[in-house]
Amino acid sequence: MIKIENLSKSYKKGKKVIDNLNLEIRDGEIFGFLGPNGAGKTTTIKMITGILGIDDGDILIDGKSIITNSIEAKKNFGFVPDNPDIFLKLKGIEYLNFIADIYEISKEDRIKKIEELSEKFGMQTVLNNKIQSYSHGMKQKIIIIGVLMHNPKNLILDEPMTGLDPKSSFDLKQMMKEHAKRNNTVFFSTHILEVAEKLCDRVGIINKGKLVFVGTYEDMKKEFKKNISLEELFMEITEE
């Protein structure tokens, strides 16, 4: 479970980019975090993962504060960022072993996981190549493999489908569903509203730093009294 309590963040001249955000992502659900460009999605995710500091409020990962108990909180999630350009000088296999060392994955378990996941994502033939030689989609895949290796209870994914080929995108969505079925949490941002409509148990819409809706697609249709697509509802909500 991920719990966001009274979260605020300001940048220049005291202007709030996140304004008193309260949100609970439950165990066993896939939660889609939606919003226009610049609405505050990535800023929120960076605070959840401890990359950015928090001005006000707190974030709890399975009851552990990202502020006061950050190491324990970080052990409970896996994070796929929106930009996969990291550790470019490492070979794919070196990166995966580095991640395995951080999470103290045994030699036997890591070999099994690397074989299983690299085959799943079609990466087994390029693990000995440097990450800088990978395409954008391949970089995305190696990060996703690294995240899945230690079976985190909470998955936090920032635009995870970007750059993936159709098969890998399908495989990732299936893994997200399976992860949630095991009473785990999946929190992801996306600009692909068709994916959110089909995949998510609930969605949250953020606009100009404020949460303007939380609920199911059916809840949204009832609240706005319109039987239209999520994309059309999203446009109305964010434009207003």
The other form holds:
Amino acid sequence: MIKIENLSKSYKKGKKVIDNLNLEIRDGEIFGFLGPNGAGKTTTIKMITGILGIDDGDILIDGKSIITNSIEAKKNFGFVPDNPDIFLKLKGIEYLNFIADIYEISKEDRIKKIEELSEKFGMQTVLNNKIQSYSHGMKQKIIIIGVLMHNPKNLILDEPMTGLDPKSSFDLKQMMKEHAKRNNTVFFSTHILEVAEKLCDRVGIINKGKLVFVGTYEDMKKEFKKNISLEELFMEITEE
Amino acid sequence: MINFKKVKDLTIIFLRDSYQNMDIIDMEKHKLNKKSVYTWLSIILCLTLAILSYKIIKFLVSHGQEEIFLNIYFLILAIVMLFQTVLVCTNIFYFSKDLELVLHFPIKSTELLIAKFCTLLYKLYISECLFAVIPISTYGLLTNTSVLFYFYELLIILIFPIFFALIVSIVMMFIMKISRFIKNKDLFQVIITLLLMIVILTMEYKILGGIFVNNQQVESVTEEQLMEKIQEFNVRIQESNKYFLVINPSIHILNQINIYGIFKIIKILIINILMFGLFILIGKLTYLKDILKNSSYLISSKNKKTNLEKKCKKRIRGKAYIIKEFKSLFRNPMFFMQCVYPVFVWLITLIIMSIIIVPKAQIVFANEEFRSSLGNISFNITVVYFILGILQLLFTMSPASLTAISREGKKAIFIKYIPMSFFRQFVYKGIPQIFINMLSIIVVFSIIYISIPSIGIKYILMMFLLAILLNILNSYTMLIIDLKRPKLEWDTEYAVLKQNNNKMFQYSFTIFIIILFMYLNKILKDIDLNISLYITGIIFLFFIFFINVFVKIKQDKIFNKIT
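Now show me the form predicted in complex with its partner chain; what you just gave was the form predicted on its own.
Up next: the whole complex, starting with the chain shown before.
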């Protein structure tokens, strides 16, 4: 579970990019975080993952504060950044071994996990190649395998569909569904409204640093009393 | 026909792509920007260079041997230009990412080649501005020459590096042609640079061997004889400088200021034009073909199932992190060439110089009269600081810690979201630099142990320990600088290393350490050597302890630039 409490952030004095954000992502839920460019999605994700400092408020990952108990909080999530160009000079297997060492996964467990996940994502034959020789989708997959290796309760993904081919995108969505099915949390930001509409249990829409809506697509239609598509509703909400 | 407008535009694009503004000039007020830290670092560097040049030249002028300064300085400048060109030219001409962005434009190979050459030349001019302008101008001031000296100085600074850039570029194109059988792009880049480096080092060995040829026993030395020896040495340097074609004419112009100097300038220009013609001719035949060949290289990858039982090893977190750091540094040809190669080059140079000079020096120093003429030379704290000072200069050759964070680029955020404390990551990230510097320490102390056995193993070990402490201090200070001013937004690996202004901090830190040694030498020279060494050790330990406590307490703040 991810709990965001009264979160605020300013880059310049007096100008809040995130303004008193409150949000709770429950166990077993896929949560889509939507918003126009510059709305504060990436800033929020960076604060949840400890990449960016927090001005006010707190973020709890399974009850552990990212401010006061950051190492424990970080053990409870896996993060897939928007840019998959990571450790390009390492071989896929070296990267996975490194991640397994950081999360202190035993030799037996890591072999089992790597075998299982690489087969699932069709990466068995390329693990011994350097990451720089991978395509965009393969890089994304190796990061996802790395993230899933320590079996985190919470999965956080920043724009995960960008640059993926239909097959990779489908595999990723399947993985997110399976992860949530095991009573885990999936939190991801996206621009692709169709994905959010079909995949998410709930969505949150952020605009100019403020959370303007949280709920299901049905809730949204009820709240705005309009039977229109998510895309049209999104435009209406964020244009105000 | 070459379209020079296109060449100019391309050059500007290539340069802008890698340019980092230092904000030394306040563009609005057209004044020096006193708020920029780089302004002050530049002032410190310029002042240090000016003071050092002033002292050396003044000493030589007082002995009537000022000519030797230009002879040696131009030779050093030539070697620096050659090394610098070797380290960057393959990347600029063949492996930079900007090539992929311009190859689809209707540009002739010669236009691209000239634009790339201008980019290379620009980098050499920056080095010249830093290291040549002040010493040569100081020489002009102290030898009371006319205004014409500065006019010639300007012309020479402009045309001097062209010859060296052309030589290396032509050799590089030849090597590129004959080494195309290597299919791994990373390996290819390292091998090309290695081959070029061997060419330069062989040349260096020949030249130094030519300078220090005298094996005669020194019977007795009077001041006149010493001057004679210096004169002889000077002539041998001039002889060696002949190999570089443009050095002696340049020195001649600056030594004999008259209107005929312009003919020597024309001579250098003709040499450069002929070389440039050859460069264009070879480039026209091979350049574009070789670029296209390079861009189609793939990183060798054989798709086969991995034996996980064999490949999966559990390591402790610290060890895993350090191995990852080493792999990222050593497997990237650009990072390897900029952070590790220069250290190897300087160490090999040092070894070559020791092989050539030490036996001759031992013969000279074996003579008692010569020793007594130099006064009572004994091993003391001044010698210790001199050796540590040389090591400090060698530590400056590698920016491994200074770019440890910047090299990560946008993926540096990884540091922030893995469950490992920033302090531990800080400690691990400094280790590659410590390892690289250890090579310098081992080589320097091996040379000292072999060439001056009279120092004794006890003091060599004590100095060795001090050098290790200095090494740790260097590595972690540079890491803090990179954390405070990281360059995370970059497209080319070349930009993060060569356009990293933090290098100024590294130079300034070296100046600070040398000044500290001079001060400590002043206050400790009359104290027992053992106590002086202990005090120096305690000072280093204090600094290292301070850095540790500072990073431990302020770790969140120190890492807050990584977002």
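These numbers were taken from a predicted model, which means no experiment stands behind them. Residue numbers count along the first chain shown, from 1. Note that the rigid core is defined as the largest set of C-alphas that superpose within 1.5 Å between two forms.
Put the two forms on the same core and the Cα of residue 225 is off by less than 2 Å between the two forms. The Cα position of residue 13 changes by 4.5 Å between the two forms once both are aligned on the rigid core.
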